[in-house]
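Okay, so here's just one chain, in structure tokens, the form predicted alone.
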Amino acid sequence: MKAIASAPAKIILAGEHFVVYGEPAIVMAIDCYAKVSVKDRNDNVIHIASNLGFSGSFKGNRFQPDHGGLGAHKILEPIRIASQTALKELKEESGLNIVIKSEIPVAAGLGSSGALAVATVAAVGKFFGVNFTKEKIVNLSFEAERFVHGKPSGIDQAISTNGGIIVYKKNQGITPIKVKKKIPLIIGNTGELRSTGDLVKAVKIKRDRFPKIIDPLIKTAGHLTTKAIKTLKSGDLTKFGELMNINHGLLSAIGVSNKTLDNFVHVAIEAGALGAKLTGAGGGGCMIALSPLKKRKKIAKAIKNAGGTPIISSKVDEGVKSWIQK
């Protein structure tokens, strides 16, 4: 018998970095999965293996490498400590075969290590016998995200867990909001990697330097989200797409944006993209692009072919969800 969870990843639609100074910002979860799967074992020793070619051992904090080399430590750590703090939480003391299969492109972000360390915890809870509620899964899966990104602020955990569609604020936690309309996006995926947190400082110094022209900027910001959420709500999408070229405007002012997000934003727009915006902390990772349905195949070629990764997607409203399987 095995227990089994998936998690899906995410996209932020708008407020990406402003979020950091109490602006709202908008997430919504994506067609694109994470995959756990559970098994106990006969003796303590936590075996995690991931379709990135990653797997080892964990025997209390030891770490003995299968493929990856050293390596492989940084990438399965938060899952050994999303499935400890499960574990913790049930009050077993077990051993774990742990299984990873990941759709998600990792450091891009779409929340690859939030959507693991959530299904990891709900994977963990359904096999021994315990379906965690929401709330206790974003709790859990905490732990992990501190481990991956320092300071997270919930959001990741909190749209991999409850789907959707969510505004975050800063001290207020998050409020679903109900979109009826599909949201069809095309992600290009610039394959650079960058550190969300490099990018954040960088900001930061920015606005320190010349706070006149940032915190103005910050505001905009903060007024556009707004007015985007009535926009989504209203399901005026045509609307939305003008949102988002504005916002991937002011994500460039303030510096976390670089040629190759600014050319595949240029190339989607061209093939017919109602809109398009660098997605998460920019400096690479991934943008995306609001299509007319009939035209989401011509926009994926454009970014193809200007060096990208396309990934066709759409909004899921369903989170986290686990079974049995014998």
Given for the second form:
Number of protein chains: 2
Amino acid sequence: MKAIASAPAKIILAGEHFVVYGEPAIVMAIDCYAKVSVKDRNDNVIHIASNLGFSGSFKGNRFQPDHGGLGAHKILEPIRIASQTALKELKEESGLNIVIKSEIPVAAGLGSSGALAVATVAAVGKFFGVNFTKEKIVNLSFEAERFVHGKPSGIDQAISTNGGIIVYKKNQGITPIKVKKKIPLIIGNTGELRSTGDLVKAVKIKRDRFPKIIDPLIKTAGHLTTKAIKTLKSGDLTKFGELMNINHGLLSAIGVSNKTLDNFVHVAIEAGALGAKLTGAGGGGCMIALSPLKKRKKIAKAIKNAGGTPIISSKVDEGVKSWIQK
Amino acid sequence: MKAIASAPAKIILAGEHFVVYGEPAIVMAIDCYAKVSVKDRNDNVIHIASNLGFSGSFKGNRFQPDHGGLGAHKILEPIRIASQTALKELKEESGLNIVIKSEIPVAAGLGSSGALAVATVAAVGKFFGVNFTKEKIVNLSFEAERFVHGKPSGIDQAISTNGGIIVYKKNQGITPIKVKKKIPLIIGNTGELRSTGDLVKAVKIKRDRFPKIIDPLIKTAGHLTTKAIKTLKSGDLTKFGELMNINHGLLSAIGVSNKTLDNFVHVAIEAGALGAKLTGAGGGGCMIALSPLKKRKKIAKAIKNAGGTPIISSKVDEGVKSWIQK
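Let's see the other form, the form predicted together with another copy of the chain, since the form predicted alone is already up.
So here's everything in the complex, that chain up top.
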């Protein structure tokens, strides 16, 4: 027998970067999943195999790669941390065979590592007969995210655990909001890798150089996100699309868009999107286009023709789930 | 003998669109010229020939095209208005042969019609032995600009007449500012025609829909232009370039950029521009890149490779000038 858990990826609908300066951000779980299966072993080895081509064994802190060489450590270590944090919570001392099957592009701002950590914690709990509470899953996956991100906001674990849409504000934490509409998106992955930390730093430098411009711009972005929350609740997707376009411009103004993202945004709108914006840190990574259901294929094709990898996607209201497979 | 006058084109360095809502704009004369030559005729016909392929005769208000069909009327009528306004001021009743040689792309936001009106007025004056004052030239070219733009701000005639750099603010008029640096630019013409009026209207609609977002955004743009004025005076072109990039993002946020403009902005920066932005109404027309002198060819080539027409250009401190040719 084995335990399996799956957890959704996330996108940021509004407010990225400005959230660092105390403005709200809107985060949504999408139907793109990381799946983790867990079973025990007779030894105390944690063996992890990922569909990304990395696998290896952890004996205590020592890592032995099977595939992917020593680069595998960086990829698999957060899974080890998540599984061992869960084992410790359960007061279990077993070895584990962990198999990862993730649909979520890595390092693209879609919360791949958060979803993996959450699914790992939930699967380990399930295997040993425990359904961790959502709060517990969020907390137990924190250490793994700290390994990946340094100072994680906690937002990725929260959305992968809870699903749906949440509003995050620094020092005020997380507030789920109810949105009835489906929120159909096309995600456009540029495939361009970027460092979130570097982009956050670049914005800070710009703000330090031009406080009289960037500070009111950040406030403006805050007003936009507040309006976007109301608009989402009302279900007016046309208006929400317009707000996405303005939001993308504000992100361009602080210097975090790039040529590819701007191009994908324009081709998506030309193909019928209600609005489009980069999502996450920018400088590469992904953009999202709000798509009328009938235009999804056309928009996806436009992004593909522009050199991107489109993912047809929607809000998912359920977060992590786990089950036993005999 | 004939009289010749030449007047420079203009670009907007900062503040377009936001100027409609009372914020300042910075306008600069560039070394790209409209040249008009004038001599008298024995009849009372005004014949106008333009290097754009239009020519025709005005007898009173009746127009007879030679080239360009009836479409020539719209192009040549403002020249007729400018010349007859000048004749009236001079209390002359002669017919005129007017020949236009303009380097300024038409309907691209570079103030082609303003420069033509100014040069026409100055040339007509010169022919009849009068050096109009600058103030007089601005006033006499107003009627022609009203024909073209409906409600002109007066800024295009002012900059073509005076040269240099001016700051314009609604209800406060025009203030020349002294800038020692050369301000080397590459202008990238998209060749995409757009209606300034439609774009101004679209921004107004956005503001009416989202006043709590667009109003502070406009104020932010005002702070930016104020900072840009100080930065220009100080001669810090690196900083001015950064402000151009932020300005372009704010213009994107109000929806007046487009795919081509964004692309030109990115390729110019990749090729070494200190900053880049759309200039004028947007939605097509032109962008400008602030270019270190050594990078001018590279940036011009990048814009050309991206499908644009580059114009290598700089600030010019002298405005309209006129002379007699025997």
